[in-house]
Structure formats: structure tokens, C-alpha cells
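One chain is shown next in C-alpha cells, namely the form predicted alone.
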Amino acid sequence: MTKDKKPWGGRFTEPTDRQVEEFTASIDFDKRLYRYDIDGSIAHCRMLARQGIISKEEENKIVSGLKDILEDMEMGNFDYSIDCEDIHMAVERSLMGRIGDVGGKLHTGRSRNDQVSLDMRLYMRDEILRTIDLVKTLKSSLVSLAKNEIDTVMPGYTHLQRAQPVLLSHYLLAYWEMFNRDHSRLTECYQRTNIMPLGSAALAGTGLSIDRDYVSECLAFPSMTKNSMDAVSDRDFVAEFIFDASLLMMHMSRFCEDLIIWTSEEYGFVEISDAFTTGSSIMPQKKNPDVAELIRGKTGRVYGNLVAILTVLKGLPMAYDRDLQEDKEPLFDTIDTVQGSVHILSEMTKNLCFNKLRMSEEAAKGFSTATDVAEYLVMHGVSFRDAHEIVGRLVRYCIEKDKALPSLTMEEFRHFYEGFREDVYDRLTVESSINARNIPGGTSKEMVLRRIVEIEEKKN
């Protein structure tokens, strides 16, 4: 095959416009894919000589040929010329023009639309474990926080408007929990994705005596597809990727999200260290949270991805059609996205400094034990709709008196309701407060302990 002729070209009469090559043309990104093509093709060409299809010499110097195309890329000393359209034709392309026309036969019973497929799944192998091991990283970084800061306390939101008091520990494992489900998805995503699909060629399968088996097992792969045509139009993984990807980066952005809040001087509760802050080109005063704000607006990015993904494949045909090109460069975006956020936001959670003075101090603000107060009624025998109501005149009384809860008499207590007794101050710390939650998923001292053992159990 001659650098100017394609491996497709027998069929035409004129050559490909210069302006198609380049608008066709993958090679620029799917370049990415050049090792695993390599092993695929070796995998491939041993198949082919084991079942006689080609001779043993004639694999020895395919194999040969693709280990010194390998070495040169790995070295960068490979071209990777438009004209050879995708990284495919590359591979093929140099092969023939090291070790000549017996280059062509590694071709032989496969398609480049199952090619794609199977360099697509042994990538993308590689990235969700190199994911999953970069979400392992930032779950340990909270459950390490986790325990360094049990003590800490600090108001709990809802609506943004000051809840309840709980602990620090508590609300750091709320995000664990998120990020174990994020891992979760990954892990299930890596089974589904691990399915071989050579052999399934243009989308019918081949006539030629190949052994899918073989291949499966020099490729790790513990199973492979069972329909040619879904095999060569499939990128459910891909979406699915990215769909996982979309849920990881929306967690990491709500926890940015509450750490931009927090590092304001209107709360004052974190201050992230300086080596993951940048300042002002004009305000010297200024440290801002420039890296969880990256991370906050790169979700939107990945969010984009998915969209696109899925809008490619929303419309397609049975089986492969081109439009399936699109699918690498939002796949590849967003893992590069979400692989460089989770490293960055691991090592930025590792250098927090939370202000605990302030934490507490506004954690016992805002009327935080009143649902405790209701809750103490309810024990003595009121109906909690009733409890309700005599707490929230409780507590009307006390903004318009600018009194706290604990500040009350135990006559202004009666006022209200008779039943009150002086036990009633002992449930208005915002210690007893979080210690009453005790109960499995609640903030009480013990039980975040609880977890903390379970979470480090689970890991060894």
C-alpha cells in the first residue's frame, strides 16, 4: 500500500479531496489509542498464525514489525500523518512499509469497525481503574480529616439557613458517601466494559476459522460480545463513563461549592492553604478559592460531554456509522477533566484549616436546638404537632425579646407550656444536641466513630 492509496481505495476512481481527508481524519486525537491498537493487533496476528490462517513466520515479523512501531512511538520518533486518517491505518500504514506486503494479513478477518471497539475497551480499562484508584485517594483523604477533626463542631443547613448542630466528621463522611458511590458506578462501569468485541468485524462477523477465545484470553478479557452487530455499534460504556464522570464532578462540586462559602470572610470557617489559592492581580489583600471554583465550573464541561455523547448516538442506525468517531474527544475530555480534578481536590482536602472556635460558636446560633426542645416534649407525653407549634412560639418570643433558648426562665418556659421541668437546659447544649442523634447514620459522637471503623474495616 503506497502512502497516497487507501486501504479502502480499490473501489474508487479519484482520489480523496484534500478538504475530506482533513475533516475526516481522526489521527490528531485518537493517537491516544496507539499502544492499545498495538496490542490488540499483536493479540490479533498470534490468533491469526495459531489457526493456520497465516503462516508462523509471517507472524513473527508482524509481531516484530508492531514492537519496533511501538518502541518509536513511546520514543515520539512516529508520524502520525494526516493522510493515514486514524490511528488504524497508521499502524497499518508504517507496518507495510517496514516488513512489506505481509503487513496487509494482519487485517485479515477484522474490521476497523471492531478494531475501534476493542481499543476503545482496552483504553478505557486502564482509565476507569486509574479513576477509581484517584476516588480511593480522596476518600481516604476524608476519613482521615474525618477523624482528625471528631471533635469539631459546626451548624448543619438546610435551605442554607442554619438547621442543626453536628459534627465536622459527620458532614465530611456525607461526601465519603457520595464518592463510594461514585466508586461503585466505576467498578460496575470496568465489568461492563470489559467485554471483547474482535472478531465481530464490519458488523456480521467474519468467514474466516478465528478464535474469539484466544483472543479474550491474551487480552484479559473474561468474556466477550455475543452479537456482531451491537458489538461494532455499542458505546453504552463510553456514555456510561461519562455519566459516572458527570455524578463524580457534581459531588466535587458541591463540596467546592461549600468550601468557596466557607473560606469567606462572612463565615470564616476554612482557610485552604496558600499553595491552592491564587490572589488578585489588582487587591493584595485578596486568596482566593481558585481551585474549587476550576473544579465547580469543569463540571459543567463534563456535563457537556454527556450531552454530546449522547445526542451522537441518539439517532444512529443499525450498526457502525462515522458519526461514532465523536465519541473520542469527549470521552478523552472528560477524563482527563475528572482524573485531573479528583487528584488536585485529594491534595487540596489534605490542606485544610478549619476554624473551630468560630464553627462552634455559630453552630449553637440560629435557634439549632430547638427541634431538641420539641423532641423533649415529645418524650414527656405532647403529640410532636403540638410539641411543634409551642417551640415555634418559643421561639418567635425570643426573636422579638433578642433572647437565646438556653437565656429563658423556667417561667418563660411555662408560659408556654406547663409541662417544662429544669431537665430541659440539659437538652439545649449543642453538645447534647448532637450526642442525642444516636442512632446508626446520625452525627452523635459514637456513631460517627462507628462508621469510621466500618469504612476502615471495609478497606483492609
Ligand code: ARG
Given for the second form:
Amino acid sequence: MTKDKKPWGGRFTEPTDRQVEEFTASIDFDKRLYRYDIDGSIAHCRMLARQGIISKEEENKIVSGLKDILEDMEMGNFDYSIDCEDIHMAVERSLMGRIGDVGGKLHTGRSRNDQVSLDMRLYMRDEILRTIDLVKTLKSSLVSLAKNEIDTVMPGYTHLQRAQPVLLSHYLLAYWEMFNRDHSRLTECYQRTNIMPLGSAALAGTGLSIDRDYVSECLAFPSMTKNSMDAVSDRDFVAEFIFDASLLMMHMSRFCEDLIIWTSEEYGFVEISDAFTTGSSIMPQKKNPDVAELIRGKTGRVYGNLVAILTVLKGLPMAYDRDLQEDKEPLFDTIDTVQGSVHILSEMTKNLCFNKLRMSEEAAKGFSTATDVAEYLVMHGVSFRDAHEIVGRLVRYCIEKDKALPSLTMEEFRHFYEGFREDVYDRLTVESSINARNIPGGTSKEMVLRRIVEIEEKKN
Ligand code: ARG
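Can you give me the structure for the form predicted together with the named molecule, which would complement the form predicted alone we have just seen?
Starting with the chain above, the whole complex follows.
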């Protein structure tokens, strides 16, 4: 194969238009797959020799040529010029340049259609595991923080209105649960990605007696694809990963949104360390939560990637279509964005400094224990609806008189309901409100500590 001749150039009399070359080339981005392309080719070549399709000598030449290419690539000495179209052709061309015509035997019994699916799966296996590791670190940061802050209380919100007091640890572990589900989704995505497609060739399989089991074994795949047309045309594992990443970004974005609000002067619940904030070029007093804002912003970008891949896939006629090349940029961008975000968020989380005093003062405000008074009445035989009404009137009275529930006298309580006793005051503190919620999944200190033990015992 000469330098300007394409591997598929046989039926063509004219060279490819330069603009078409530029338009169709993916080498600029799919060079990211180089290591996997070589690994896959080495396994394929070993199998061809084992099956007697190529000789042992040819195998050795091809494998050592591929290893040399890999070395050059690792050293940054490889020329990824766009007339090579994609990484697969760049490797093949370079191989033939190094070992001559015997290099042309490597592509026996395979097509770029199954080769690219293999490369993507090999690459994604590593990246999914890397993402999982990062998520594990983020989860551990949250658990350590939850342990350190076990006595910190905060106002819990619904509709962003003060609702009921909760432990800060309970809040932090809510995010742990979300990230734990993200973790398990990624683990499942890994299993569906970890399937060996080579041997599907262009779409119909090959007439040569290849050994797919052997290739699977060489590349540590526990199983292989069961239908060649499905294997070359499907990218649902890519879409699935981007979806999992979208949920993970969404969870991070929600946490970041809270941090952004909580660092405001108005809330003052938390301080992000200087190392994770930035200043303003005009206002000297500013300390901005830019990292949190960027994670929130980048979430939209990953959603965009999800819509892109789903749209690429939705109308494809069976089997392989060149549209599939458009799977790579959304995937690569998602991987970079999600990994970068998870990593920086774990680091930032480790360095959060909560203002315990302010959080506990705020937790007590806004009649946050009103539900506890209603539950007190329920325990004295009042129906919940009546209790709700009684406490509602109590609250209105407090608002009119500018009083808080704990400052009401017994007489004032009795004015609204005869059955109030002194022990109602015990129900009005933030601590008692929190610890009353002592059911599995509740915010009491006992339940939160129990969950921390469970989490740590499972070590995930
Ligand atoms: N660069 C292509 C892709 O990413 C590789 C497969 C090309 N196959 C083909 N029949 N043109 O999908």
C-alpha cells in the first residue's frame, strides 16, 4: 500500500477529494483509542496464527511491528495525518510501512466495523472503572464529613422554605445514596460493555475459521456478542454510559447548587476553602463558588451529549452506518467532563467548613418544630387533622404576637387545646425533633450513625 493509496482504494480510479478527506476523518479524536486498537490487533493476529490462517513467522512480524507502533505513539512520535482517515487505518498503514506487505494480512477476517466496536468497548472498560474509582472517593469524602459533622444540625427545606430540622450528616448521606446508585449503574454498564464484538466483520461475520473464544480470552472478555449485525451497529453501551454520567452530573449539580446557596451571605452555612474558590476582577471582597457553578453548568453539556448520541442512533438502518463515527466526541467529552467534575468535587467536599452555630440557630427558627407539636397531640389521642388545625392556629398566634413556640406559656398552649402538658416543651427543641425521627431512613442521630456503620461495613 503506497502512502496515498487507501486500504479500500482498489475499486477507485480517482483519489479522494481533500475536502472529503477532511470531512470524513476522525483521526483527530479517535487517536485516543490507539492503545486499544493495538491491543485488539495483537489479539486478532495471535488468533489468526493459532488457526493457521497466517504463519507463525507472519504473526511475529506483525506483532512486533504493532508493538513498535505503540512505542512510537507512547513517545509522541507517531504521525496522525488526516489522510489516514481514522486510527485503524493509521495503524495499518504504519504497519505496512514498517514490515511491508505482510502487514496487509492483519485485517484478515475482520472489518473496521467490528474493530471500532471492539476499540470502543476496550477503551470504555478502562474509563468506566476510572469513573467508578472517582465516585468511590467522592462517596468516602461524604461519609468522612458525615462522621465529623454528626452533631451539626441544620434546617431542612421543602420548596426552599424552612421545613424541619435535620442532621447535616443526614443531608450529606442523602447525596451518598445518590452517588451509590450512580456507582451501581456504572457497574452494570461495565457488564454490558464488557462483551467481545470482533468476528462480526462488516455485518455478517466471516467465512474464515476464526476463533472468537480465543480472542475473548486474550482480551479478558467474559463473553462475546451473539449477533454480528447487532454487534456492528449498536452503541447502546455508549448511550447508557452517557446517561449514567448525566445522572451523576445531575446529582453533583444539585449538591453544588446547595453549596452555592449556602455560601451566600444570606445563608452563611458553609465556607468553601480559598483553594476551591475564585475572586472577582473588579470587586475585591468577592469569593465566588466557581467550581460548584461550573459543575452545575457542565451538567447541561453532558445532557447535550446524551441527546446527541440518542439522536445519532435513532434512525439508523441496519447495520453499520458512518453516522456511528459520531459516537466518539460526545463520549470522550462526557468522560473528560464527568471525571474532572467528580474529582474536583471530592476535593472540594473534603475542604468544606460548616458554620455549625449559624446552622443550628437557623434550624430552630421558622416554627420548624410545629410538626412535633402536632405529633405530640396525636400521641395524646387527637386526630392528625385536628392536631394540624390546632397547631396551625398556634403558629398564627405566634406570628401575630411575634413569638416563638418555645416562648409560649402553658396557659397560652392550653388556650388552643386543653390537653397540653408541661412535657410539650420537651418536643420543641431542635435536638428532640431530630431524635424523634428514629425510624429507619430517618434523621435521628441513632439512625444516621447506624447507616454510617452499615456503609462502612460494606466498604463501598
Ligand atoms: N471511523 C469509523 C467509525 O468510527 C470506523 C469504521 C469505518 N467503517 C466504514 N465502513 N467506513 O465508525
